[in-house]
Amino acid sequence: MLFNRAMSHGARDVPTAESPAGDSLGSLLTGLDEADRETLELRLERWSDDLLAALRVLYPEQDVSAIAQRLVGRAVSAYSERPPELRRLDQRRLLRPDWLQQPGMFGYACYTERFGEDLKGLGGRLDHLRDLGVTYLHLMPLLLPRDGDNDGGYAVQDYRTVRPDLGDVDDLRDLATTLRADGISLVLDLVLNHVAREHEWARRARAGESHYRDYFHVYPDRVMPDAYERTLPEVFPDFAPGNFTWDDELDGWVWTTFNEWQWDVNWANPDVLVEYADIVLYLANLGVEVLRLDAIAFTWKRLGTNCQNQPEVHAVTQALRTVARIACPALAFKAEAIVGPRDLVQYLGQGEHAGRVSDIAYHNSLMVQVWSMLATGSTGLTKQALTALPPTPPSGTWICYVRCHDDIGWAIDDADAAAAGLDGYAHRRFLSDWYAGDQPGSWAHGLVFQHNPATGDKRISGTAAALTGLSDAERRGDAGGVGQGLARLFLAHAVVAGWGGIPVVWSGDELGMPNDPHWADEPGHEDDNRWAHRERIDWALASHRGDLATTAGKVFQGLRHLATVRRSLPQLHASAQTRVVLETSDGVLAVVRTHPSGSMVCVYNVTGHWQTVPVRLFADAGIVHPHDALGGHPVFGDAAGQASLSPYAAWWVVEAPVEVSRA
């Protein structure tokens, strides 16, 4: 049977369909008609491997043919109920596997509740999002969390309950629905590293079931914990000191990364994959077609270590996607890896994993990089970091972001501050108090997170506005420093936009809302002034979107922009070939992106004053008739060859249309 030679091939530890392991596999495609046992089939024939390989990394000493046999078990029933428009959609994804790809992607993230109060609220208020220009839509985490703290909602209690203030898992269903007809994807968040002590399998583990008590690390006393402490870093200094915890209930420490009611859950027992991959499914079948694989980074442990980044967490992604792929293959993954820039592209597959684990990851490292150049006005440290980081695999796409729901945190390699002439450490506090406000000659309105004197950790909340000096200027009524606000912020989309991944707007940004002066009034988030950038969207000051008078109408229509200009150039697919050029003035950031449809220079300038870019870097790109597609301009040199830039200013230079070269 073909079902068997895929499953057995190159491998004789690979179940088959008669194994006694798990569920009766040949009983499960019994029930399937000839077509979906066919799809089945192939789909194991090719994908199979992929998980066994994934397996053996995990569990050398245990045997990965019961556990596959469990997994395949799990994916063959998913597929069984998958609706039947999602399985038409998981043939368009087949047949288009660079849909993350293509420049058409502009995405947008939220909370529900802040965004549209619920989730059939939400679907009310999308010709917002349509008029944006929005294909990737991602929601905060929306999962039933723990009562009071719950870290934004990254406690999670139930993968599989919707928290009931937003709706119930109907309303999700529908919100994806509605999404899916207006071609705009919806992402939802995986937390992998930790559940809630609420969670069940924590209740069951504090009501003494062994089974449970293993989803978890657990130690009797202080040895082991001590010794783990001798290399763990602090996530919240402030207000979750230390990576274990005492709980009477259980009698014993358990592991606790983020706070003390977040239980890190053993992703080395095989129990916990298999938990794991059913929420997957489940999460697919509703319509979800990104998951973002939150604190995936955390999520292997390794004495002697930061247990970051760990050889093992890469298996973990690979087993969960080769379990999609089998069930549910337009679903895609996203690693939340904020690492450092020589880890960053594992997370899309080095190796043997190249192709195998997420699609997508955030550039950390490129939303830095643009806070950089912006106080400083200068790109030598960013030249540096950017041409250091290893090349992207081709089939996988960044996410870039200008800033996120979370604090920024200086993620600046000390090797390459260093070639760049800085002080990695230096430089790190300049960036946190320049954003806060306490250099000389700041703009920034941003607030000091987590300020950790022992280890000079000082990160930094803010909304782009905040961050930019658009919104102080505004309160002021300062004309002049309004318009270079909005030149900081249209430059730092523009850099995101023009990398080749998919950028993401985070909610307000898109009309320039200030810092929420409120944000502790709120129960629960005095300790965490990151709600200062999370504000609820003022539907009044939206409703001056498309007005021009308006600094929210300039903000939304200047990205809107971006998006239409991105749709229309092809050079911006991310699997293009980029290279930052090192040869341009330091105020002066180039990137060449080169594609068979032609070659695309994007220039920026990241300083308030003019500045000049020589013609001929156009034409050795290839570019004959240089013409800024953003602007909709030619661009010319002057009698030295120099094209000059405007501050702030933001070129993505393309051949231009043949009706303008001929004119």
Ligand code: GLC
Second form
Amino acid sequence: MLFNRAMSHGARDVPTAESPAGDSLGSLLTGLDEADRETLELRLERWSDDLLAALRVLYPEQDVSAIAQRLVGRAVSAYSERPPELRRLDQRRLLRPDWLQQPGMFGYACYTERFGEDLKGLGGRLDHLRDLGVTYLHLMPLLLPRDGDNDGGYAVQDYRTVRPDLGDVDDLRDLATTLRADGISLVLDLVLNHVAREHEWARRARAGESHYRDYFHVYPDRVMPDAYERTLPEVFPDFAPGNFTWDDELDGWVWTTFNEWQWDVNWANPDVLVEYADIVLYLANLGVEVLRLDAIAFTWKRLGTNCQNQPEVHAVTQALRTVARIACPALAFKAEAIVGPRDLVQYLGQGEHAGRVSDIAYHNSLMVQVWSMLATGSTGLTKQALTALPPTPPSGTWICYVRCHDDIGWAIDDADAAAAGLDGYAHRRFLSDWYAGDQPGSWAHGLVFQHNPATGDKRISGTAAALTGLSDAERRGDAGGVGQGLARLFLAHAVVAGWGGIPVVWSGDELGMPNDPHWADEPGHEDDNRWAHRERIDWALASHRGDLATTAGKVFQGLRHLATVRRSLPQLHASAQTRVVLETSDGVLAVVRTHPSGSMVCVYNVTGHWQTVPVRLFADAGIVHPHDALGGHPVFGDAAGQASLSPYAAWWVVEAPVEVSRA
Ligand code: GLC
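Which structure goes with the form predicted together with this ligand, now that we have seen the form predicted alone?
Starting with the chain above, the whole complex follows.
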């Protein structure tokens, strides 16, 4: 037995120096010096049960000990090769396991070439990020993709090679090191639902190697594809209808959820797990601190379902994370699961997976609600939707964002809509039309992405400035409109920055950049208007980031202010409990955060009109001298006990600092 003692009996039966952790495991640790051996013994003692449990879920018919042995073997080698500086980081993270939950965390996401031309160039532009207060940098896919259209790099041909136009692996390692010295964690994508048709595994499958054919879901005829299609949605109905692609060389139908050149891998094959574990370890040893598990929801297929959010998906994450915890515990996982509100929290670990899957996940539901509140000036649906979410596991952290590089899909649950007196379908339709600028009164200038007439699904592309009306007002020279657009943009960012997870600003939004009017000009981009909001940083504009007389400067300083104030508020630790107050008026969202250091009440006016909020709300939360930390002013009520909120006001109300409350 591989993990006979350490793995199956828990703390009461811990391994000893004489009998490390079973015979086979002992042999895996051979050659390590005593200190390393002890470190790994302790980590195995902690994580082996979790690994075996995940493997049993994934491969119930197979010898999971043998699979575990392969995985641990890889982890041991990666640990041996881990550079001293990263081992030190491991220790640091183990000493502060809540590092991602700290209020000082502030994220930014960009394409390397659109921000700094290449990796070296990006390294030369870090002052922009430092100024903003960034501690977490997500660089969009930069591992070698297929030639031609590659879905923005999400069709990877080689996970161990950097795109040559951006640099090489040494440049990536150097950048990670520079960032780390600046207190910025590097985040990269791990595309694990599919590989490019040109990836070695797919190439060898096409060449007839059955070992690699088994890495994919391949069917000789339409029987199984048709059976699956009965319940499968389409992700890209416009440019990639259907979920299977005929391949002549393969002489079969291969599963392609996304584009026809993105081949879904078969996670039911343990060889695939071992391959990806190796890739995880490789990237971690370059200095990557967070891996974004791309399209994780799609990784497990089950007939008769939509093949998303299957329970095994969480076991896949648990297995990979366990391997990482053994070799490189500084590495964190982020689930990219852009799914309905009812399926979301599971990605932060629920039930048997609590504390064992991703450390962070996208709060897609909050993002959608921000736009819904702004369009309607109403918080009814938002109160319902956010209250209906199961509690966030205390160790889990949300990525809070107003938009990302993808389109916005209106993930609104029909039951939530009904409870708020709305029809889900009609409301989703309304939001699409509003943000496409097709509704009377709309300020927004988004673009419709992937309209699916069969389902009525109509997603939206656009930068934050385009969706809040800022960029269009600026273009028209409409000062009033610019003011309103700025107010909406701050409000949207304040809501997400005040939620308590890691706020992530999408590149260009910190300068209020408009949609890129030339998005369709680049080869391969013409059918994909998501490129409209993946704009290149305009460095001439960025040079005004400190100038409050410019719109770009106002936006930048506004977001920087959010980062600065966040850092000072322990209540924004991600573990604090969040409760949406149901009793406020329809135009006001109030969120109470409870933390041992004191409470915080975030108050947002989501309308373009004055609103009031009862000051009793603050007293009820235990705040004696309410003080808006964002505006730096005390909060007073009128004779009727109401405080007045200006249009689109955002307040983060805490107990006044002592010197202020005494004054
Ligand atoms: C994720 C990415 C998206 C990509 C898809 C397929 O959802 O965010 O851009 O198209 O995965 O990899």
